[in-house]
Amino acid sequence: MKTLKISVLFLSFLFLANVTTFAQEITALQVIEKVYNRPVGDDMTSNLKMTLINSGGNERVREIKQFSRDFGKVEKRIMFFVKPADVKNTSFMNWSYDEEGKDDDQWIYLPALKKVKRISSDSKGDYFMGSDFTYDDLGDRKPNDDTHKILREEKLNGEDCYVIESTPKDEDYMYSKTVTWIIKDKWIGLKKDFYDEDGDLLKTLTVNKYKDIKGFLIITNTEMNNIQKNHKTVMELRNVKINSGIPKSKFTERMMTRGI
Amino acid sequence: MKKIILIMMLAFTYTAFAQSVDFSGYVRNYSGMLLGNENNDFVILQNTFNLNIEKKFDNSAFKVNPMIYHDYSDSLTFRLREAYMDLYFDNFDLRVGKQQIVWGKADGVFITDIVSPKNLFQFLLPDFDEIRMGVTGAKFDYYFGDNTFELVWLPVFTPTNLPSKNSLWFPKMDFMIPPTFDYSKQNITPSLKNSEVFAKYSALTSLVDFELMAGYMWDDDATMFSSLSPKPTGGMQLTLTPEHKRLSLAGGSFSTTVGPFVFRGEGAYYFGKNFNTKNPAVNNGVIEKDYIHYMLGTDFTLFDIKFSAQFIQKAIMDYEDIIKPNNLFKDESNNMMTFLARYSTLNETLDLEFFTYYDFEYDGALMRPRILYNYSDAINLQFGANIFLGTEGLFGQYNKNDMVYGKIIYNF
């Protein structure tokens, strides 16, 4: 059985604010906070496809149907695994709390065992379903977990960007630093470099496509390239629906076992 | 002409049905070789076809799960593991038919997980979904918030399926005199009076998940009633009459997280369970005692290796020395543990696993190292060993059955 833990708001870093330009100079922390605090829809439904490509060019595909809803103090998310066949009908549920210091609650349903198991959300450095994304990469890392500085401003893919270097306050964190290209005014992280504990470039996250859905800019295609392992993961979001009114009862043990 | 139209209609119906019904499952090749004898016998050369046929509607669903085993002797064994229909309502669901029901928080041991009986045709070696057998009945689930009340009614009793007498896995039995068996009282006729009933209340909360359960059931394992009689030719004749007796039990389980640790517990109290006595002539060789079975366990990750450990104890209340030890009970309390370590690498395409049961009473163990490799998204390869340690008890009795095996599994 694959590891199927996630402690995060899946692809939440893709939701971005429509914020007006700043008349005055902005600090690095403010830029990161604008990305972190962007307005998002109350709920989202989408199909996620991950294509894992190894150094030989061989591909493996994972497909997930996912639902999420913000209940104010808690965001609930439920994911149903569609492919590959050996994890089909597996489901995963995550409750993420606003309360400072409160860990996520996570459960996984394994259809072969017919059992919902509670799992720990502590291992955020684990890789998600064998991809190049760790659970933490997919999450909403809090701005105050790092110290930030603006390295420069430059164009990337024709967009004006701030280039922000973020250094974790926790010395044991899995990355020594990250460098992010954030589009001015749109507050999208367009590219992000991850450096390992020795300070060497480990991975690069690239945004290939984003689009406006119901007034929210949503990145629908990203690519994480592990430079050191020569392995990459392409992540695509399809059939995205925002504010469709997902019922509260969707995020329950009943639905985990019933499936989609 | 009418035949042609009928065939066309059937073909159309089948095509429409096949397009909307979900088919999944696997084909598996499984080969196992004994290490404990001189010839290194291939005791398992098996092909398996497992098919899940499922269809979901808005307010209902059905599932049929046939499974076919093909052995080297060219024999075919067919099992219908599940065949049920679901009806969904606003606050409750109803499932009717043959179904597997799984309760509790323990892994690899059966404490409150007693609704579906076990198929021990290959001891505890198959995957747990193959060990667990479907039961015929109805399951009702009522939901309120994150709480569930479940009621199970089984009009048909399904006992534990034991290995055949010539199987490697037939359990060892010790008798003073070679017995004869009288199977006349073993069957339970399906009827309202003979039904089994189980109830469970469970909740899934931020702090803790828990279950409370109770059952009025038949003991899945038959009690061996004995009688001694003089033989016409001299000496004594021991006759064993297996009979399933009623059991009442109550229990519960919980699971919670503390930082990186998951803590789990599960326990059940049996109000009267039959145990065999040393003297088969007294009270038909049977005594009834209350009995408790519980587990405490934890799961955690260290150095990227996932660990799981469980301590399990069974205790016979108001114990008496006349109770006859067997493979499961040596004396008043019997302690066991399980341990699992699993390491995933190469983007989760390669898994190294070690699982073991250890029986403290008989100093016996079953060790199960295993390598799992995802050759592709559809094809999984497994190589492993089953090593039995000790000379008696649940695991030691099989110390001649050490085995290495390989599996090729195609998932679809």
The other form holds:
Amino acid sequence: MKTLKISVLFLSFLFLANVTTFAQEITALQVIEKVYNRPVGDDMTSNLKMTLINSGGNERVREIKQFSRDFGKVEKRIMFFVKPADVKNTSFMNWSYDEEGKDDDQWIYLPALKKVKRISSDSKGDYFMGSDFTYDDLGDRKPNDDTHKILREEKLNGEDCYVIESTPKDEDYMYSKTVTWIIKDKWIGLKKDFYDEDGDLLKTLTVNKYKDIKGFLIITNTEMNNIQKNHKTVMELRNVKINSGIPKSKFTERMMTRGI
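Next up, can you give the form predicted alone of this protein, since the form predicted in complex with the partner chain came first?
FYI, this one's just the chain on its own, none of its partners or other molecules.
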């Protein structure tokens, strides 16, 4: 019967449409990969203001000049402390590799010791220069280092977000899990909760501001709030310059000792 054929065709169309819709649904890993691969230019120069705020509301401000460059298989970043006097000429360098299973290389130069020190894997859980960021936080965590799950979709600060739970595959990782609110289509992590080894909330990273610079979405203001210590660190990027042509020679141990 003609009516039956039409009904069968219609049901078949609905089935195929549902299959297509299901196939196009994004996975949690794909969301994290989009965040990881979000373009930010070939190189970047900026001034960084780091404000440390203790439980009493007292502030310590540190000014930093930083440079980063993508070399394809490795992304390099170097930071020089400019102010105040007690941290001036301290420098930090991070090399992040695309290669799976290869950890970041990190170095710090302390003027008082007049020596560049390599950050060991055992020390990457230490806090960086009194801030609420660990050395590990300053590096890149690869998407496949964790198992990811979409918990839900919801709005945060007016932005449509995926809420992703990430559990480390390595049992020795300092966080038992993280939960990240990621803006759809912009692929910016707007908020990230870090849980300690006991599964308790340790700290929260919040992106307060991001802006379009030369067609790239750049995060310019973040706040890391350590819930357990009642201490927070605010990072503000200023004078951001993209694709200015930073030389390869900028990212060396020798340059760490020489300063800007």
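Numbering follows the first chain given and starts at 1. This one's a predicted model, so the numbers in the text were calculated from it and none came from an experiment. Basically, rigid core = biggest C-alpha set you can superpose within 1.5 Å across the two forms.
J.: Spell out whether the Cα of residue 239 moves at least 2 Å between these two forms when the two forms are superposed on their rigid core.
T.: Residue 239: C-alpha displaced by less than 2 Å between these two forms.
J.: Aligned on the rigid core, do the two forms place the Cα of residue 85 2 Å or more apart, comparing between these two forms?
T.: No: residue 85 shifts by under 2 Å between these two forms.
J.: After a rigid core superposition, would you say the CA of residue 104 moves by 2 angstroms or more between these two forms, or not?
T.: True for residue 104: a C-alpha shift of 2 Å or more.
J.: Report, to one decimal in Å, how far the Cα of residue 117 moves between these two forms once the rigid core is superposed.
T.: It moves 5.4 Å at the C-alpha.
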